[in-house]
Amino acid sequence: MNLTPRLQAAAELCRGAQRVIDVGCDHAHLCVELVRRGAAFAYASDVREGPLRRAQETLARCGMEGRIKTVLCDGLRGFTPDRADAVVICGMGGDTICQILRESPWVLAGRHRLVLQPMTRSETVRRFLAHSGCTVTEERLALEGDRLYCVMAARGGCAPYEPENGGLFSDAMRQDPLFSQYLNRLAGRCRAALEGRQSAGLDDGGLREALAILQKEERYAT
């Protein structure tokens, strides 16, 4: 499989997993790659029949029907905790990822590795994880075209806490070679949003606070 950079990062964060649930599997390329890397079994899950048909075509083409099962369900509702040791949710908005995890709280208890790749609102995902007692253990940045994507691995089982930086980034992300670029881009978006609010005669303390955190981290990172 020729995985995109963000799915390649997700595959790397799944290392060692033996049974994987991929929520929102699309063509099931990630599942195929994980089995090829040593996973014993994978579930390619989606809420729509169209992606599952494409996934089934992929499995037939790769001869993976016996190692990967397609499942039609909404989020994780079709699964029980004993089905897997890792759960992957890639390519969805941050709010949607949080909703899927919220509706299946067993995945937050600490038995499962979570590999999450939000397309938007990654800070919302980090805050949700922290408030749910999950720690981001690793986080990678993937550059596709001109967009940077966050790909994080997390595990639950600890006490809920408040992230010091408001979830704008994780400690695990600091070692990534694209970290400075990520900070710069996020700070630029915060500045633009704050300027827009001020032009409308409004102010936003949350944006000011976020910008101060990012500017301080930028100085530390450079």
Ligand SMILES: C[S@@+](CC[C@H](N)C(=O)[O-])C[C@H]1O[C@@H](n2cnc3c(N)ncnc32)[C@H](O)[C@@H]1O
Given for the second form:
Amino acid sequence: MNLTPRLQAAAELCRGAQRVIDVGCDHAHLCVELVRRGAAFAYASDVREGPLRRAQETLARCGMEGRIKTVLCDGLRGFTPDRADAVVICGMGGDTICQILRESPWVLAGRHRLVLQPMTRSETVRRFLAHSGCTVTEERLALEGDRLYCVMAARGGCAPYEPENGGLFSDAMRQDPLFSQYLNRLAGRCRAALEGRQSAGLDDGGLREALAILQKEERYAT
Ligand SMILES: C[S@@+](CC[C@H](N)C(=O)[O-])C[C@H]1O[C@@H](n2cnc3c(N)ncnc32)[C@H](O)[C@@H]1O
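Switching conditions: you have the form predicted on its own, so give me the form predicted in complex with this ligand.
Below: every chain and molecule of the assembly, starting with the one above.
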């Protein structure tokens, strides 16, 4: 099974996990890969029947029905904490990921590794994690086409804190070879948005602050 770089990064961040819940599994390719890499059991869950049918087809094709169970449910509502030691949520918007975590706070208590890959608003996810007492322990960047995706591993159980770098990036991301490219793109987007506001006679303190953080980091990263 050829996983995309985004899902490959997610699989790597799950290393060592024995029982995994993949929320929003769609085709269940990630679950199959995790079991092939040594996980004992995985739950492939999705809120829609269509994706779950695709998941079941994948499991039948790969002979994985005994090791991966499909579950129809919204977020983590169909699960109790003892089901897994890792929870993966990939390929959804950052707001949806936060909503799913907020609705099942047991997942933020520190017993589970979280592997999260927001398609949008990764800074919202980092801020939510910090305010919920979760530390981003690892973060990778995955390049697909011309898009860069953030894939993070986190664990809860500490006191809530203010996120480093305004949540724009994590300290754990600095080792990634694509980090300076990521900063560059983000700074470019901030600059363009700020110029847009300024040309309409408006100012945006939040954007200016974000740009200052990114520019300071760019100087170290290049
Ligand atoms: C774009 S696909 C991503 C599939 C796969 N995780 C990936 O990253 O390639 C998003 C999937 O999440 C599912 N989904 C969206 N909201 C969900 C929720 N609240 N609970 C469970 N699944 C959800 C959708 O039905 C869809 O199959």
